[in-house]
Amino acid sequence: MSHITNEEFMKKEINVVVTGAAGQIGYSLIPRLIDGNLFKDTIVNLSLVEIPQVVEKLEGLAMELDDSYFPHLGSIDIYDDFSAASHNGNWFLLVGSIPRGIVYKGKKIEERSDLLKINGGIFVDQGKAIGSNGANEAKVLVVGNPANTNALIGMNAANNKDQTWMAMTMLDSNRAKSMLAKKINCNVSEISKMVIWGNHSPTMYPDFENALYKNSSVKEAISDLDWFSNSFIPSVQQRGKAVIDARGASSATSAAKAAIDTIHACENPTLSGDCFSAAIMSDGAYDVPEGLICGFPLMTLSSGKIEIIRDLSLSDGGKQRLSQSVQELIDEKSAVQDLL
């Protein structure tokens, strides 16, 4: 076995950026950056960002961080200015966002036309500023609802082609998954495959058709088509509704999670004949028009690109699914229009 030596292992590094550090997914994300696990023989410097209220908060979380003892921890900065942390950034993940379920300004926000208005202004700035100084190749994963929408304004304003936006569907693809393991009786990383489509909203659509189990279509499996359509969908659709109802609080460490696992699919190559899900720029792929972010079955090469999956069928169900999406994406579009 060949081991790498302090001077070798000193030279690797990359710096990552977390906006919204201070908060319950943060809290669960951040130590996962730096295990060893996520970014291997890679020491990680960290910029941790919060609003100016809370960023106080952050010197504890650094603290703890120190004192877990993670050799694979760089530097740890913290700032209340977004622009100041963005410098020489490789991986950007915009966490930060009013959540739904939250009072804001005396009224709860459910909807997703107020977490437009009030979220769309955020990423113009973040977005400028990743463009003039993140990494040329870095990659920046959206988590912030609604993530696709806010994803589109930030690629906007950055204006950087050697940049990768996306928005993170991985926490619907990852519930997928769980829900089609528990009703086969098998372990969930039997189930692979899994593409959520479109939006990450209730209108996203879970494919079920291309989904395997254990290297065959899940509908071999699964017998009852009934329950693809009237269970598994709205379940995958309203689970972050439910999670919300049932602890008072939107998802924090099945987020942080599905952000690990979306960096860990774009850090590796992806395996043959699987996929992973992510929302990117439509190039006009499945007739979806271009100039949307949204979702997609994605594969990283081995020279670390990440490229659409262009030969995956759907039913004329899942197309009609599709398009329902779409047609969202393309009015939030037109909602912050003013804002690209």
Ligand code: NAX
Given for the second form:
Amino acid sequence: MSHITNEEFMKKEINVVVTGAAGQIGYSLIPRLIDGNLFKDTIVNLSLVEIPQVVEKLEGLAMELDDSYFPHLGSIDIYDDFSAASHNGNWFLLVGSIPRGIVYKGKKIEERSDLLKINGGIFVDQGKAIGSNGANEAKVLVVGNPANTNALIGMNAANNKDQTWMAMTMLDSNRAKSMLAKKINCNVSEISKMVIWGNHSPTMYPDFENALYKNSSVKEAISDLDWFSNSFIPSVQQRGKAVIDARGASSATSAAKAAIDTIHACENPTLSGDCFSAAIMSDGAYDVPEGLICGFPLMTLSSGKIEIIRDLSLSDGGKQRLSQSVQELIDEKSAVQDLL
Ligand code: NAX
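Following the display of the form predicted alone, present the structure of the form predicted in complex with the named molecule.
Shown next: the complete complex, the earlier chain at its head.
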């Protein structure tokens, strides 16, 4: 490792708040926030948040971070109270949520509607705290599922137009790139412009129509429409389940890498002709109704502003898939209307 002088790495400071910090994604994510590759020449102050029953475990994680020799690590603060953790946060990584299948307040959570309501309630409080206490131009990435609707609830409660709320679809985009690269037999870095439209759920549309291989059409490079419809799309949509079946646990290191990739994409201008994937508030682009957090093609301008790329076109089949996913977002929004 090259020697870093104080003068070089003390130039900037950033406050990153992570919920679900003792979970499996957190364990893979948090070291990557402070390794100096993501936030270059920057001291990273961590606020790690957990529920009271688990918060003590974070002492162990903090010990490991201290023991890992990270010159970019600033302070580590541990909280079981999100509001206290939220002050002056520049980035909020909302990973924590109650998973399906666990017993919560005496009831086994099996229905998606119950999951929406329970997690939705958590995101009302977190949103309010971020809106009042977070830094003015804070960015928020919701990872905890159901990510789009959690982000919608949080953003609504935050009511702060200077902050940017997103739900993570980068993992889906990275999965799609990997499948396309394997099919073409190229390196993943040669696939670009990989858009995930809609909801982070099995209705998402991984868009092979606009994806590029070495800056020309993936669709032409593969030219097998059956493969796209019958293999590629369902495999991306169901990849989370496939990982659970194989690993006996849900995606963790790939989800953590996707969160890092999303932050990187937001912190650096997007290369011309490329885009990145995340779900963001719709303003009516691509006929998606306003007021939904929907997966779109995004770009980061040199000013740091994140914008929807508006000039992509979709086939009728693509539009139909997007509209099915949007309908699911509308239904989820109706299910949590009382929280909005
Ligand atoms: P784990 O169950 O390992 O960890 C979640 C942690 O969150 C637990 O330690 C729990 O105590 C904590 N937590 C729950 N409620 C909290 C609250 N109100 N405040 C602070 N902490 C809280 O799950 P993990 O595998 O880390 O996954 C976390 C979330 O990511 C899940 O909701 C999961 O569904 C979601 N995922 C989202 C992905 C995406 O692409 N958007 C992909 C991966 C992952 O499935």
